[in-house]
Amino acid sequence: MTTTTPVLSARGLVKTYGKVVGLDGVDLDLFPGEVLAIIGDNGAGKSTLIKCLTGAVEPDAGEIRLDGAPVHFRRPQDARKAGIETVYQTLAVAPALDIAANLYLGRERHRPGPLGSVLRMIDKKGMRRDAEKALTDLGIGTLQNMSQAVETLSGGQRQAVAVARAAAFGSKVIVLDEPTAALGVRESQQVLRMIDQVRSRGLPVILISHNMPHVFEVADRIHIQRLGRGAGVITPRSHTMPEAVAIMTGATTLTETPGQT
């Protein structure tokens, strides 16, 4: 993996507010078809991170790549029109809107032909058939009528609407912010299986996350922030939980607790 040209990268990003260092001087990799979760205490920049490299904010220095070339995302639009879609955690959806309205938010399709050139008419049966071939590509099978609104489903449903959004869309990178914080153990599970099915697809998945089992469960690498600064990369093979938490906590270090070979 590492041999390979990484995807999205990131050397000395640097954010700060006023007095306050979101970011120091922070590099990251991301490679193709890995699931790369980043972790770290409140404060330690984790949110900072993601917004630079999703074009919520723009760094103070430092350079980003996307598959070798550098670019400038000035605002979320950019990063979305270079492939990258983020699903936040305080998730983006129309509640009264229906399913396949949501999945094409912002990105409405129109019907061939003169009714849509000329009239603009929605091609809204396209788009209920798209949308539920996305969500079985996903191994989605509790979502079945296209037209149900969102607000009559249950959160691990809204947050499938959102990651099928983005894996629809996100021809480079998926970028998932705390997407179990809010479920239940059969929802969480169902949102793992989600990103093992995008992963599967070849397409690298950002998760940031405080649940640890969650993230020893579904990441093939580890990116540990403390204080601002990126404290380390491991893997659920080469560190156990306790010590990726030690590393976060900054009881102890990368240095000092090298893992397993």
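Values in this document were obtained by computation on a predicted structure and should not be read as measured data. Think of the rigid core as the biggest set of C-alphas that the two forms share within 1.5 Å after superposition. Residue numbers count along the first chain shown, from 1. What changes on going to the form predicted in complex with its partner chain:
Residue 129: CA moves 2 Å or more between these two forms after rigid-core fitting. Core-aligned CA deviation for residue 76 between these two forms: less than 2 Å. After superposition on the rigid core, the Cα atom of residue 173 is displaced by less than 2 Å between these two forms.
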The other form holds:
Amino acid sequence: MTTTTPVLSARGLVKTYGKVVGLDGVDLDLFPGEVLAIIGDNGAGKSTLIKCLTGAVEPDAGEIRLDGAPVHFRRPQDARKAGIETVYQTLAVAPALDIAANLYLGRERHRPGPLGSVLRMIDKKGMRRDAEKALTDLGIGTLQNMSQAVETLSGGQRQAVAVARAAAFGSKVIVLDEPTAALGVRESQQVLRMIDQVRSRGLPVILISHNMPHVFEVADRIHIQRLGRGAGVITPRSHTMPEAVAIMTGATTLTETPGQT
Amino acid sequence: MLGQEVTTAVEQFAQRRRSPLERLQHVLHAHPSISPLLVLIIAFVVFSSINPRFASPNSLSLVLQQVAVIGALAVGQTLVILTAGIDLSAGAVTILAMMLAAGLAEGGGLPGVVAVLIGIGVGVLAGLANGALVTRVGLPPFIVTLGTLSVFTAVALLYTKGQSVQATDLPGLLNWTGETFPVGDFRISVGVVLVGVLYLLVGFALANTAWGRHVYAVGDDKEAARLAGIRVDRVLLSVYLTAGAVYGLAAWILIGRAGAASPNAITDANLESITAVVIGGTSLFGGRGALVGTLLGALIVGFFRSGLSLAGVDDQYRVLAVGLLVLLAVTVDQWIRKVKA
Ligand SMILES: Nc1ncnc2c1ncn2[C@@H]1O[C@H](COP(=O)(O)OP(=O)(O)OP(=O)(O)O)[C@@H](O)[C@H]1O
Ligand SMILES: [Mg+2]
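The form predicted alone done, now the form predicted in complex with its partner chain:
In what comes next, the whole complex appears, and the chain from above leads the way.
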């Protein structure tokens, strides 16, 4: 394990918002084919951390490497082009656009032939068809009408659209910021199964969640974030859920509770 | 288990029977151009029953020629409003483009083609100024265009010293937009044809290109669009540049229509173009609407002007009626935006 190069790694990430410290020197490693969970209290810096990794915000300091090579993502599409797909906590969907338009937002496919190359027409039908397939692959059968505006969907259905978008286009890393927060039991299980599928395709996943049973069910390793700093990395075998929560809340530390090895 | 029950209740709610009003709300939400279409049809029926001359080819041809300039401005205005902005400088840019083009071409100073291109170029530069202030300085479009409205108006007046340029002093191409030709019993002007082409082109781009989608996405939710990988600033800048080019074209159409280039022309153009967009069902909050609605909105404004004047009522009733329509349109927009799943 120690000799493998991490797919994605960060060293000493700092991000401040005025006087508010979002990240205070955080390290993170994501290895090939693993699911890395990030847990932490509200405001611990989980979203800020993944935003730095995915180009949504630029860190004030620190270094990010992709496959060992330093990268500098200035905007989300830089990370996207590098194969990193993200479901942000705010979902980042355009409410008035329909499901298919949202799945392909920012990477619309053009029609074949001169209609596409000269007139720049987008392939609405094809994108609709493939959007339907992407959602069915994910086991989300409740969304049938791809031309339904996203704002008319329930919170859970919107989340499903955002997750499907990441799953369909991710080629290197998939990052999910609380992807099951608004989902029902059945839909949450589907997302967990999707994470499993993605891992078996060899793609690593970063999963932020407040749901400890989910985290312990699916994660290979767990990065604990506390007050803007990394409080340590554990695994579902080394620590129990109560121990993880204790480290997360500061009731104990990783040095005090090293866990099973 | 509890989660399962909640899901079921949610599903039941989703499958509830909708009241007729809710169904109407859904239909209008999916097709926002239906309301302006209804208003246009009702206006046509009412005005032609008050005065049958309203529906004559002659009078309808005149309506088209009258709304051509406002209709063109409303295309640019629609683009800006779709991005959740507003362009108060539309009329001022048109005047500036028109006066510079006419002034330079006066008395054979420049060939007509060059003058037309200069007009469009002035529009593009004005759009660049608006767009740069919105995207680089980060000012709200309302404030930016309120400022440039005064700046452009003042520059146009200073340049012309308040003088008009008569059509007879201008190259033929500048007046060409006012020439008419018969189509059946109708008389169509070149300007009307140009506006028609403009609607087709911009309508096509909005509905069928990635750029169009991005315009909607940016107006809908800027941050979401940014996170989805859209260059928000580029999209906004492209919208102001396109709108500027459209205003430059409108300047050409205005010269032909008015038979002169006057710095005091189209004083109501800003408000009327915004009115056409709003009546046409495009949301002032951005991200929603279609160019076909704007076309209907511009025609409605034209119908009210012609219909009420043929009905022999005071022009203030037109102002009153259009004002009420705007309020109604904004209210309907507010209502359909609250549509539930
Ligand atoms: N855009 C911003 N402007 C100012 N402060 C911010 C901004 N984004 C995050 N913060 C601050 O940075 C800190 C970390 O926020 P972050 O969103 O990363 O927390 P989180 O761990 O994702 O919390 P949650 O579990 O609630 O999602 C918080 O104190 C937050 O208030
Ligand atoms: Mg968060």
